[in-house]
Structure formats: C-alpha cells, structure tokens
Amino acid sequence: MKKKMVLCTQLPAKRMEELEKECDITIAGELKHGKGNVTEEMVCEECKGYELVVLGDENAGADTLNKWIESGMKFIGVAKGTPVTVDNEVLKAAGIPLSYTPGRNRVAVAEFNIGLMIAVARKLTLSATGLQKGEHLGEPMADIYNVPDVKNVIWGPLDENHPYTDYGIGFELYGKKLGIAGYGAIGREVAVRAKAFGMEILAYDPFVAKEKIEADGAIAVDLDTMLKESDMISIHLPVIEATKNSVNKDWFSKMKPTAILINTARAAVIDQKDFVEALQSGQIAGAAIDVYWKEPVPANHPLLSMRNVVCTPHMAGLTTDVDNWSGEMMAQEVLAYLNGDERKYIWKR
C-alpha cells in the first residue's frame, strides 16, 4: 500500500517518478497556490492526514504540528537552509526528526555576496544610477555614431563635475582582508571565492574547527581580531537567541573606519539603530545589504538614501538553479525515510 505524502515545494522530475512508485502525492501550499499566497491556517488543513509532509516556505507552529502529528504525520521536511518556519521543539517532543536542506543556495548567495563586495568597493550602483538619472553626461548628439577619431577617449577633465569627484574612487579586493563571521556552508563558499580574488580571509566561528577553516587557506581568528583587522566583513550568522542584535555598536567601535559590512544572511543579527548610526556618523565606511528587518523595506528607511550603502531586495539566495539543488536534497531525505535508511540532513536546533 502506498504512503500518503503532501508536497508544498518543487522536487526534480526524476525524483518525483521514484517517489510516485511509493507514495500517493498531493500538491498543496505554495506549490499549489503560488509564492506568498497561503496562510498557516490553509496549510494546516491541506496537510492534515498525511504520513509525509514536505514544506517550502510555509509556516507550521505548535498547533499546526500537533494536528498533523495527531492525524498520522511521521516525516516532515522543510526545503530551507534554516527551517525556522517550523516549531522544532514540538517535533523533538514527539520524536520526529526535521529534515531540511542546508547549503541549498550556498553558491547562489556566495556569488551574489561577491557581487555586492565589488559593487560597494567600486561604487558600481552609485555611478550606474547616477548615469541613469542624467548625471555627468555629455550634450545630446544628432548622430551618436559620428564620433571623432580620438585615440585616448576619456570622461572629460578631472574637475568638480567629474564622476570620480562626485562618486569617489573605489578600491580593489586584491590584497584586502575579508572577515567572515560564521564559517558555515555559505561563509565557506564566500571565503573560497574571495581567496581567488587575492584576498586574505580571517574567519571567525567558534563552532568550526581551526583545522577545517585553515584547510581552505583561511585564518581562524577570534572576534576582536577579525573586527580590528578586516577591510570588509561579511555576515553569515544564523538567527538564534545568541546572535540577535549581536552585530552592534560594540562591533562597529572595533572595526576600521574604512571598513565595509556585507550582509546577505538575516537582518535580525544586526542592531538596526546602531548600524544606521555607524553609517551616518562615518564610524564605518559603508555597507552592502540584501536583507532587512521588515520586508519589503519601508520606503523611508535611511539606508535607501545613503550614498555609501548598496541595497538589493533580498535576492541573494534565489536563482533558477536553487530549487533543483534544494529539491534534490529533500528528495534524498524522503527516499531515505521510505527505505529505512539514515537521513543526512536533520535540523539539530
């Protein structure tokens, strides 16, 4: 007899074929209704009565989980790198392990992270936006293809109206020190890529062995050393009680005044008020931010108007490839459960 499974997130077609041999699969949640179109109440009802529940971004609090457990749920998976949308304390009390997909978007975030580092270091968004707004442009031409034969084409004289004067001149990543706060799957991917740019990597993570960090060519350091010596600091911390608002005025007071902060993790690890004040006062030189304390970010948020800050709308973890990586990992977890094998990706917190 086939087992009953409810699926709220995409799995690879080949894996679906394997699972359909063992399970009667019902589509629900965001996979059925679309991103952002479901409430916990809807998901609670749609996923009740299934032995296997596989979620994506859907929320499942204590009441929801207890209803599922009472109706026969024995397996639950969340296709997220940090499954904080599910109350794991309820699952632990019931003896039900929570499968998740750690590092599913580690490459996506790491590549985006490097892009932010370059963008803020070289004034890319500031200057690109300036040109689109009409700043520092030449007079319109009747025929843009009729140009003089000039061997050394330059952007006019270096005066007070020059882009270099207005936007500032950036710096190279090569030879700079990058602090990695949190040497998990994403932090490591950023470190490896930054190393290829010729950066020196100072990694702070008290939960990762020094040997593992240094095997990648990084240097394991304490927090104060990372803060004092880094030219850029990239945040890769999970949101737990110990990390909430931990990136605060104490951090900023120890950083170089020329240092840049990058955050593609979660905004809750940064004390918002301290961060804004550090940027406004020049205590730190700038930042590149992909995540916010409230999303969409409020239109009047001061970060949006700061010329020393690059802002993007929470895009780092999303590519056309991520769902495939995440789906493959979750499918492996489901198949392991069905076959009675040990599962690889169990959330321990």
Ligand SMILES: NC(=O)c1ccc[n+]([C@@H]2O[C@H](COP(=O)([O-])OP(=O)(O)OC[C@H]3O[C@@H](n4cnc5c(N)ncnc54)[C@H](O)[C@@H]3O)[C@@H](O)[C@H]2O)c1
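Now show me the form predicted together with the ligand, since the one above was the form predicted alone.
No partners, no molecules, just the chain.
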C-alpha cells in the first residue's frame, strides 16, 4: 500500500515521478496557496494524518507537531538551510529525526562572494554606479550610431580627468592571499573558486581537519596567521555564542592596512562599531558586505556612503537555482526514508 505524504515545497519533476510510485502525494502549504499565504493553523490542519510531511518555509510549533505525531507522522523534512521554523525539541522527544537541506545555497553564496571580491578589488560597483549617476560621461550625441570609423577607440590621456583618478586603481586577485574564516559548506566553495583565480588560500577553522583543507590545495592556519598574512578575508562563520562580535578591533588591529574584509555570512559575527571605525580610520582598506545588523539596512548607515565599501542587500543566497538544489536534497532524504537507508541531512540542534 502506498504511503501518505504531504508536500509544501517543490521537488524536481524527475524525483516526483519516483516518489509517486511509492506515495500518495497531497500538495499543501505554500506550494498550494503561494508564498506568504499560509498560517500555521492552516498548515496544521492540512498536514494532519500523513506519515511523511515535507515543509518549506511553513512554521510548525510544539502543538502542531504533536498533532501530526499523534496522527501518524514518522518522517518530517524542512527544505531550509536552518530549519528553526520547526520545534526540534518536540521531534527529539518523539525520536523523529528532522531532515533539512544544509548548504543548499552554498554555490549561490560562493559565486556572489567572488563577485563581491572582484567588485571591491576593481572598483567595479563604484565605477559602474558612477557612470549611471552621470560621472565621466561625454557630450550627448544626436545620433549615437553615427560615429567616425576609427579602428581603435581609446580613452586618453590617463590624466587627472581619467576615471581612475576618481575611483582609484584596482588590484588583481591573482597571487594574493585569501583568508577564509569558517571552512564549512560556503567557505570551501569560495576557497576552490578563489584558487582558480590564482589566490593562495589560508583557511582558519579549528573544527575542520587539516587534511580536508589541504586536500583542496588550501593551507590550514591559526587565526593570527590568517589575520596577519591575508590580503582579503572572507567570513563564513555561523552565529553562535563564540562567534558573536568576534570580528572586532582586535581582529582589525592584526590585519594588514591594505586588507579587505568580505562578509556574506551574518552581521552579528562583526562588532558593528569597531568595523565602521576601522574603515573610517583606514585601519583596514575596504570591505564588501551583504548582511547587516538590522535589515533592511537603515538609510543613514555609514557603510552605504563609503567609497571603499561595496554593499548589497542580502542577495548572496538567492538564485533561481537554489530551489532545485534544495528540492533534490529533500527528495533524497525522502527516498532514503522510504528505502530504509541512512539519511544524510539531519538537523542536530
């Protein structure tokens, strides 16, 4: 007999075909009603009485979970990188493991992170937005398509009117040292991509085996070495007691004055005041930031008007591909449960 499964998040079409052979699947939650259109009460009712419950962003607190458990739930999955939307204490007490999708947007964040590194190193956003704002433009032309047939259009001479005197001259990533703080899912993806750019990788993560880091061609170092030697430092730490505000004036005092800090992790790992002061005083040379202490970032935040800082509005983890990664990982968890195999992605916290 087929098992009963309720699905609130998209799974890849090919996996759906496989699952439909073994399960009767009911669509519910945001997958049925659209993003942001469901309450916990609705989801609680819709998902009651199923052996397998697969959620996306839906909330499930203790009462909801207890109802599902009483009505026969044996598998629960949440297609999120941090499934805090579900009360895991209740699940632990009932002996039901919680499947989730860790690192589902690691490629998205890593590619964006490399983009930020290049943007800050090469004054890319400064010059691109400068042009859009009307800086360094030529006179308007009646017919922009009617230009003289010159073989080699060059902007010159490279004098005080040239954009580089305004935006500054960038540097190449090639041959520079990149410090990675936190060599987890995202830190590693950044490292292997930066290596392809010819960077030397100094990884600081006391919880990852040296051999694992070295297998990627990176060098495992202690914190002080990473801070002192890196030309760029990219932060990929989780927010836990030990990391909160850990990137502070002590860090900045050990970094090179020419060094650049990249943060696509979470703002809470950086001491905000120390960071702003280090950038204002020139203690460090620049930064690229995707995450803030309050989001959306307040309009008067000093980082927004610093020419040595690239700011993006918490965009690193969002791509049109992430749902596929997430759905594939979740489908594998469901299939492992159905086949009685060991599941790979179990939330432990």
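The term rigid core refers to the most C-alpha atoms you can superpose between the two forms while keeping them within 1.5 Å. Residue numbers count along the first chain shown, from 1. On a predicted model such as this, the values are computed, not experimentally measured, just so you know.
For the motion between these two forms, which is treated as two rigid parts shifting against each other, N248 and G81 do not share a part.
Of the two rigid parts that make up the chain, the smaller rotates 17° against the larger between these two forms. Lined up on the core, D87 has its CA atom moved by 5.6 Å between these two forms.
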